[in-house]
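This document opens with one chain alone, in structure tokens, the form predicted on its own.
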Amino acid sequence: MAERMGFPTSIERVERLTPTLRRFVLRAQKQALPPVSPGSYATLEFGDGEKVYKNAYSIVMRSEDGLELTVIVRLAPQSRGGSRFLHEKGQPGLPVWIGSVANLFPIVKTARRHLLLSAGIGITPFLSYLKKMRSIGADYTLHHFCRPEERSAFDALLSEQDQTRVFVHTGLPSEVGLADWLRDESIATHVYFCGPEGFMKWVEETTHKLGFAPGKVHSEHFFVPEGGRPFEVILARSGRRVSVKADETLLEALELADVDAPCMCRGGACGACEVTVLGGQPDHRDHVLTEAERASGNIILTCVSRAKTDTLTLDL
């Protein structure tokens, strides 16, 4: 039997800091969890016996010692179950396993300037960036847009960061004057940005408008993959097939029936699990692949997108 790859921990603390987000700390059980960089993501499997939950969560801390990561957690309404299982039965001694930690969401090194931009929970990754930020002296600024009733949470977040550098605002970024502050920018400023897909399309567009070349903005997208109409799936190399019920992934209902499928991010962000498409047509909802890549029809990101059609026959 191959062995299970990752790491086993349990989480060791549990801090509700608004009604929809917690904090919940991992302790590890055995050797120190692998080494993270401001940025890095964790995919935890946890559950209840009845089922287990694959999700992503940005790392916001790594202990020194290497024992504990830190994760915070959006009780989302379109939660297909991950979060709302966390919320509702994550306490201390819950086993997690750490199956993968990467990092698709880095700071870039050589940028004179940082601009980051985050709302919501897309606060995490940059938790992590601004404590690196500080302790190398680099120049930078953080906006960070929440909802009024949230703001005390997201400030107590912060109070510990450089308060000329980290500013909460509860407006939206077309009412508090983002663009303006855009425009003000150099050129030599790097621009990065997490956050709700409205966040996220307001900030790709307006950087477009600006003019900031492609190299210079940076975005992590990550969000809960929708369910639709069930479908089923030919694995064309056995000739099994598979069905992918509405409120399920194309990955999930693989890692149900046994089928040793790529995957990584599990959010339509790194393509890790990337498979060639035989027959059907695909039903595209990542942030990777091209227009000329979707417009083939030949490869699909099993995590988040789906079928227009009745089948779809993978090389699987």
Contents of the next structure:
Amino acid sequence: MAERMGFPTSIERVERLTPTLRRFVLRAQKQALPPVSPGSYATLEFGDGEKVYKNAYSIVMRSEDGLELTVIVRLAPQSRGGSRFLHEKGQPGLPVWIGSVANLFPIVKTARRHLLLSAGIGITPFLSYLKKMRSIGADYTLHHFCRPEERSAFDALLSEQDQTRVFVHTGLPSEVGLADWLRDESIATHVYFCGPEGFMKWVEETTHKLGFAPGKVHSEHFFVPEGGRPFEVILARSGRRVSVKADETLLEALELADVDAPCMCRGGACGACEVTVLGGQPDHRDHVLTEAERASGNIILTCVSRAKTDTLTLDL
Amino acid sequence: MSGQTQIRDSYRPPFRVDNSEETILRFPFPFPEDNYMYSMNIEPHVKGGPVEAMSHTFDVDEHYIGECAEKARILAEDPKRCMVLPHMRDAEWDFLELGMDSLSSDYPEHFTLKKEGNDWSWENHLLNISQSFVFGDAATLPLAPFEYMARQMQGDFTLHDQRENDLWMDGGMVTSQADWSLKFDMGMSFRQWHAPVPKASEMGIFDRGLRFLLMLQYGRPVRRLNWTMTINPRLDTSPENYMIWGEDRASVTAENVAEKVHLRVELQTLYRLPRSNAVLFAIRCYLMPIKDIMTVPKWRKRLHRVLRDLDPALASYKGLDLFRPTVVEFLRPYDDGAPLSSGIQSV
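Given the form predicted on its own, corresponding form predicted in complex with the partner chain:
All chains and molecules follow, beginning with the one already shown.
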């Protein structure tokens, strides 16, 4: 097994932003944390001895000295336990291991103008964008959508931003006129969006309908792997069998069984955990594989996808 | 690295580049097997490896001062060997930080870095450079940060922006290249700059390579070896100067082959840069004449077999056609055909 990569931290401060949103400031225990590019996420590992959770969160801020890292965690209703654990037991002093840090949603540095669209917790990657864009004098606008009862929380979160470029809405995108604003954007504008699936689908369809070139439309699906029907995997190289329970992911089951399986984002977005399927039918839940790859049925992303059949045979 | 305090090497006529026994044995010989074909030969760039050249983040050897002087001469003649597009500003600082951090921790006897917040001071004892500056403030350095640092490191460096699921060559300093040009490749995507390479595309190597590199993570650099052959110890075999070095290829004879023909190996390392999310591609070039390779029995036998059986399309692409038969003929008597251990280590 390779040396364990990452950084030990512990929770320094917790702030309750809304009943479902909490801000956690993590403090480095040993060396300073490396600089991060806007849009990066960190995989956090934490737990209570009974269970170890590994969840990826957008990095909202890294302090100048590299000693503190801020994330915002939403209590996910379909949580398999990670966000619930942080909301209930994430108190100052709790050790949190920062595993991989990577960026699947970077700012396009060559863009003339940036239009940022977010809903709910989808604001988190843009909090790091805004700081950078302001410091380099970029042309940008943010429209954020939230429920009326959350408005004051997001207003507060954005209070230090340039108020001529940042707008919070409590109406639906279709009601406040977002389609018209998108239509009025110039051909050089890049659109970035992040939020719940319904919002993502609306922006995807609307930008497509309005003729935005695919290369100018960027999104990050924040994705909590959901459970499902239990199944069994057969590891072809050793012949071992590993059971995947209803509330754990295939990747987690492999890790518990000490199988050295590849992974990075743990959210179906990067593709690093791809494994060859030798038998059985995958239930694809990622955002990476092409339609042709899905149809072929011979690869699976273990971090989010499951099985339609009772067993899957993997080339591991 | 052996002590060296003055310019000793000459990479132009009259050529003079001498390799000590230590330098020969630490050479990254590129052939782990008796046959060569393109492959995804990428492995983690962890310190240590089959040869000493892989034991540091950036390898510094006895030719450091000579190579830095040659680089400075090439840049003086052709300043556009170093170009960086404006959106790569953060990547420039990332590069400078990686270079200074790793050189000062890998070679504390040659390089010293002190940091107090953003007030940094850098000392390069080999080149007699001493510089205090504010990290992040380009006005406090005599050159742009990328150029400042790349001039103090052996090898070539390119900076790649990641966007639209591709890597774009948006900056670099290229002075020791095997017949490619930064001026030509600037702004190109991964597939565009690889377009001249035969066979590899149909083998799917570029698709897999790009997919892999798009997921490259900070703190987990990777490396691979690439190779070609160069006549005379010329670092700069650029298309811009083809009229100077091109004719060398027709000068190889049975008498001068061991002196003139060099195995040119690139130890290529790739790093994710943290602030910019850019990818740094470092290409460290090693030139080893046949006469020095001859001193290692395993390497001379393997080089004979690889060159003898090389795919003709690859031989042409690498520019070996005019002298490959002469080299093979020269090496043939020194290969007894005995089986060799796999891997690139010298025994």
